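Only one chain is shown below, in structure tokens, and it's the form predicted alone.
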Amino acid sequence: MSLKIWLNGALVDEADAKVSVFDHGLLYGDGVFEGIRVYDAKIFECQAHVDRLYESAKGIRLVIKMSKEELISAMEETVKANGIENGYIRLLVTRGVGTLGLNPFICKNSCVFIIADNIQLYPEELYETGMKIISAVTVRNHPLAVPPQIKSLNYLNNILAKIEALDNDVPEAIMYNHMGFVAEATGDNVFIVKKGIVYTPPVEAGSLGGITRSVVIELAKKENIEVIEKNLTRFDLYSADEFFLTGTAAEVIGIVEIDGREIGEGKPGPITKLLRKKFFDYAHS
């Protein structure tokens, strides 16, 4: 059964969903994306994701001709049409139909589409035996130059990171800014554990705020479990006792060895378990 995508308005065939050529998208990836989780048919923190879409659009001056509420039902309808149950929800805002120029305020008109679909980002067996990642050489945007809280089109610097991992037989890389702290992950957001206390990055070192992160952080303190944002080093992530990730598909995941140094004990530790479960169970609710 072919997928239904949500395009300007109306349901279609996902044969039938195109964009034009020159839609500044994809001329120029001018534009904003959420990634949305689907569990037990509810859109996992549908509002918050809204709102960073709409903050994203408003940080590059991109006009979203629809109001947040009208931009939820599409998603519900879209998420119905397809049957999704648990799964994943792709929600892009594009520049719009312009000209071979950069000009953006020739488009007039904001391209939105909505693809609901199953998902699975890594191999279930990687989240218990936790998984190998090496430091990425690509630095971090500038956060003059592209701001880490709009989450654009233009992945590009992602993209090369990501190469790199591949490359190096292991599914992720940690990006590091000019400064040489640690910024982000090439899709998810970073956490280390030191004797007890949780640590992660503070956006402004060049990471997106993550959906997934601020549940965590909650989730950790309910649990009485210290959290404190703060630049960290090559060398904190090399000496943690445990070590992990989150986002929006990759959810919690441990994190048991980075460029060759085996973290903690080589496998997921309890408060990276702990979150995990407390991130499922949550999800659930």
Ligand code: PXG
Given for the second form:
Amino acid sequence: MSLKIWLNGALVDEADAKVSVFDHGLLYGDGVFEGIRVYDAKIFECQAHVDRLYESAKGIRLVIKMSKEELISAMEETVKANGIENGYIRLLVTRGVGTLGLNPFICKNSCVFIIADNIQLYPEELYETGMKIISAVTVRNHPLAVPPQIKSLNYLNNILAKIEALDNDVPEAIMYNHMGFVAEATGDNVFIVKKGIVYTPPVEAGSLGGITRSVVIELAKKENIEVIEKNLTRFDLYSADEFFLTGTAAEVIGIVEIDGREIGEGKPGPITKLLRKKFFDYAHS
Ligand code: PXG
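Switch from the form predicted alone to the form predicted together with this ligand and print that structure.
Below is the whole assembly, all chains and molecules, this chain first.
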């Protein structure tokens, strides 16, 4: 079935949803985006995603010529038009049409589009058995380069790490920052459990401020599980009792091996399983 795409103010057929080859989103990866879940026809953590989008845009001096409320209505309209009950929204704002030069201010009209579709998920059994991953050699963006907190259209740094993962026949890779501390996975945030306490790197270590991450921190606290944000080393990962990743696509997924080292008992641990369950309940509440 052909999708309806929201493009600059109107829903159009997928075949008519086209952007210019002169759009700086394409020419330079100049733009920002969000990936958002729809659960039971409701947009998950909608306000948080929209707030992060506007912050990302501000970070690159990109003006979104719509209010947050207008953008939320547009997303709701797109979800409805495509009959999405449980799916995924990809929301993009590109710099818009410009010339063959870097100057972003020549681009007068940013381009906004929204895709609502079904989502490609990890197979359910991977949540039962847990995932094997590797450490990437590719270092996370330096905070004085493209700030890792900006969800920009330029994902090449993470794509290079993803290629390392795929070359090693695993789906994900951990990226370390320029100081050697854990930053994040290529599309997920990192958590470990040690002696019943949950640890996650602070966002300043070079991660995106994940919305799933924030939700999971709150859910853990509600279960009276202590959560500490601190820098983690590769050794901390190797010696963790439990290890899991969080993200819009993956939700909460246990890691059972990294760089050939087994984590804990070699299967998702009790706190990982509890938080996955609590996340499911919260998402569907
Ligand atoms: N770090 C990075 C670099 C991401 O891209 C996260 C962390 C987790 O953040 P959220 O807000 O989603 O909890 C992301 C988000 C996909 C896919 O198809 C990846 C993300 C989001 C949606 C889909 O792999 N990554």
